[in-house]
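Given as structure tokens, the chain that follows is alone and in the form predicted on its own.
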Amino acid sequence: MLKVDTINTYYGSSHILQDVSLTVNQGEVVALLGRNGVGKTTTMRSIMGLTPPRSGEVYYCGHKINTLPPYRINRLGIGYVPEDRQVFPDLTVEENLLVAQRSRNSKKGEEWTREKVYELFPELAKMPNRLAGRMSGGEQQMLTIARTLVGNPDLLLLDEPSEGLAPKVVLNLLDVLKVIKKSISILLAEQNAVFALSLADRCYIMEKGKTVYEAAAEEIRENKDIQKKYLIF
């Protein structure tokens, strides 16, 4: 479904991603793990065309996308939930959803409608007329995911979704993502390894802008040496 092939991404003269490669298969949840600053967010931004790689290729469903602008990548079926949420603060919850709503490209699966995401996030259903800028961090995270879902992606990129959230909110978010993963493939960037390994089928670990380890989630859960060397538990 998604193939990232030896990409190199820079911020100015700083070489951030160095020959990063990964794949996400249909129906799979893949976690991109590692401590803060190792290149997880840059990998997500490179896939979405927000920080295009200078070399290497990104393929989605067999089509090269690393030369496309972000809006075209989104329309192909990739939804992105950024680390900083980026809600429209002066729009209401309902308006945030209306702005992003779009029919799905494929005919497989049920469409995500506003009604359906309100069922998934009942707290949002209680505040459709609240301005997004007046919501808590947890509420904004729910809204950002809901807004991405109503765009009906086939692949969801989630960048650090648990960051800055209270433990109870993180547990609620985990339950929601377990529902979402039944119908959407997910690439999850996360430094909270316990959270990520509760969802993922397979994982890549990043260190200093490189993918240094790949394994099934179960293997990483059992490998204390790898946990100690690279991860936050």
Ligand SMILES: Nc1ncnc2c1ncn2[C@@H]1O[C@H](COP(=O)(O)OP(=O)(O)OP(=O)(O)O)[C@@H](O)[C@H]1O
Second form
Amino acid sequence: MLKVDTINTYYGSSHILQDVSLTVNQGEVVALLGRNGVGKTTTMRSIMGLTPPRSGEVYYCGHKINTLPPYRINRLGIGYVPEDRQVFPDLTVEENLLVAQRSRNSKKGEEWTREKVYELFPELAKMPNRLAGRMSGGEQQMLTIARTLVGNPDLLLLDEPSEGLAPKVVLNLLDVLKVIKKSISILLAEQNAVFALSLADRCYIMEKGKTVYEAAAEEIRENKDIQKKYLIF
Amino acid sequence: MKKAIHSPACGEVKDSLYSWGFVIAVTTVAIPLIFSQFPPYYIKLASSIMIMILYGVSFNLLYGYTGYLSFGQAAYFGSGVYVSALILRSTSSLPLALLGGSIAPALLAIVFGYFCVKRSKLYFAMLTLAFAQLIYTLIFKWRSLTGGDDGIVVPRIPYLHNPLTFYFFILALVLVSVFIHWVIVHSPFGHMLKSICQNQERTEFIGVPVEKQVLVAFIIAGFFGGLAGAIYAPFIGVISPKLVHWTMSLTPVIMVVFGGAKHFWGPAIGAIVYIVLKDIITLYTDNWLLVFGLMLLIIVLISPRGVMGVLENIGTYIKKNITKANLMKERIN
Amino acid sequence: MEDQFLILLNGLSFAMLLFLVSVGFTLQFSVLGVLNLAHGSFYMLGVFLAITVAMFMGNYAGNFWIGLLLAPLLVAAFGAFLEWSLLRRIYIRDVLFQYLFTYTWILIIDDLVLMIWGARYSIISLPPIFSAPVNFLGVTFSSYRLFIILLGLLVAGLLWFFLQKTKAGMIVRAASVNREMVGALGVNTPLLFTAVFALGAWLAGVGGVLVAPLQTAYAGMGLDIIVDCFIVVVIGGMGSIKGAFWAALTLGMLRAFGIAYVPQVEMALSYLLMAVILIIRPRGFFGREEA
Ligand SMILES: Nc1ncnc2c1ncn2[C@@H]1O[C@H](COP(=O)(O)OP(=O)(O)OP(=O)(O)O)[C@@H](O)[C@H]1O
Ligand SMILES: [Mg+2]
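We have the form predicted on its own; now please give the form predicted in complex with the ligand.
Zooming out: every chain and molecule, the one shown earlier first.
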């Protein structure tokens, strides 16, 4: 459903992504692994149209999306959960969800409504009127995911959801994502490979702006060399 | 939130490459004067170009080198004009007028600058404009001192009665002042300003007191902007609040956009273009603001580096094609 | 005591005018991130359009009301056009170019106004219902100024309602902290920007029309009001609507009492207040820490 075809992305004059290609199939969870600063976030941003690639193409369900503005890409069905959370701090939980709420025809009947999202995140349901800026890191992470869910995406770009969370919260998050993945394909960027591999079907490993390795998740789980070479466990 | 905004405003400042521009400029201005059969009108035009060059170069210390855009330089130019005129009226001493007319604006720049640099560039742009408006209103309303709308007639300076003599006096004054700018720009302080322009956060991070450095640049710009005004007063003879008006703050902005902020001599070239253009435009229409507004708009829209940027692009394009053509020839041979 | 109350009411009417114009300025900045230096010129456009409508309608009693309805809409449409055709091309540019860009609009709009309407200074007459002063809580006060106060409060109330209670308002608030994220969540940001810019221009236009019967129009009035807007946002906090309200209120009072008691230095008072704020609370009443 998503096909990233040899994209090159720059920040100003620094060349960050070099010929990155990857695919995500319907129903799949694909992990994008790699150390600090290898370009995982930039890949996500390139797909989302936030830092459009200078060359190469991105296709989503047959649409060429690399020249579209972010809002159009979102409306086609790609939801983005940025790293470092980026909730709207001056808005309440409820308002954060309202801003993002968007129903899509293809999903009639099984839409993520606010009620359903509150069911999935009972912590949020307890504080709909809390200002997002006043919440803990874990709660904010839940809110960012919830906020993207109510936009009813078919593909979720999840950028380092486990970053900076307490181990218990990470476990909680894992449960939530296992529910979500039943209905939504996911591209997951992570440094925390254990977390990612427990969720993913397939993996790409990135190194200095390039995808250097692609394999099924099990393969990487077993291959100690690869783990040592590219990942931090 | 990460921001991926690339700042083209603060590229490397070039100056050696463009010294020729100034040489040409000076000679085109100076040569007709040497054959002084030209009517005094042109000599006066050349003189005002010279004064505007100083005004523009001092402004560019802030804009081109430091990356701070002031919309209120008229406060310093204009207070230079008025202080100089008032001193001339009471003492008729030109040196005293020039001294007072540059020190007073510098003092003003200390006070205003303290507030203008206190926060971001955003505040800088707003506050410089606001303070300039304060000075304008003050001069406009303080009739007993400034004559208000009627202005002041500045006494003539006997030994500078001849326009040509006056021109050479201005030329000398401007050249010395511009040379001082050149020295400043190439001093460690100047390099500091450039590094503030290119990356303020990083410069702050390595322990440079950015606010203070920008303030010093602001004071220097105020001093020399004031000096330009101080000599302008006896040159023009009759002064009015127009010289403190916001359109006077616009003048160096236009010059720098025309000439390019990234060259030491950019504002000098811009001054020539601006004065000559304005002279021509006002022959045909009163709406010179509109004309310059449209020109600026288009330049800012298509070429962030000003007219010089366009010329430079054309230059490199031609050069590339020439070398390409030469290579082809070589291959054919 | 009665005098003070009258001064207070005068100050309130200054404040509301100032609020109407500066809230548009601060709203545009908070969402688009661009400082519209030509905001004062939009205000001036409102004044002159009101004059034109008044002249066009001749002695028709309703001309002020039609002007109040029409002129701000025209200004808003003009603003929307400028945003759509020009401004959106420079959002990704360096801030210095953004300042330069809106600065050029001042030259163009101001000179166009001069070209179209001439340097002829004019003022429009008050609509008949405001011809007599009213007795308000024991003082005799200009009914028109009272109308300005009420209208200002009404607009402030509506703005509050819009921003706090409607989805569009929430989007505006969200965009003012994180434009990029709002776009990634599917909000049509180009449209949002055009709409907010038009709203800001409309507010400037309303301010302009309201001031038209109070003051003769002059070519530099745009610059005078934009400087006031600067002072408002510095005092109230850049991008803060609440800040604009309280700062405008403070400045209005300062101006009214200044004119009454120390007319010679009245003009400098607002600058002084701004300087004091910059020293003791650089981010203003309600400003964010950064920016
Ligand atoms: N706004 C920016 N301007 C310039 N360079 C940037 C910018 N953002 C990121 N980079 C650079 O791009 C490279 C890739 O960054 P990116 O954020 O995509 O990495 P990442 O894999 O997501 O890292 P992390 O695990 O830390 O999130 C890094 O070297 C970083 O320094
Ligand atoms: Mg990252």
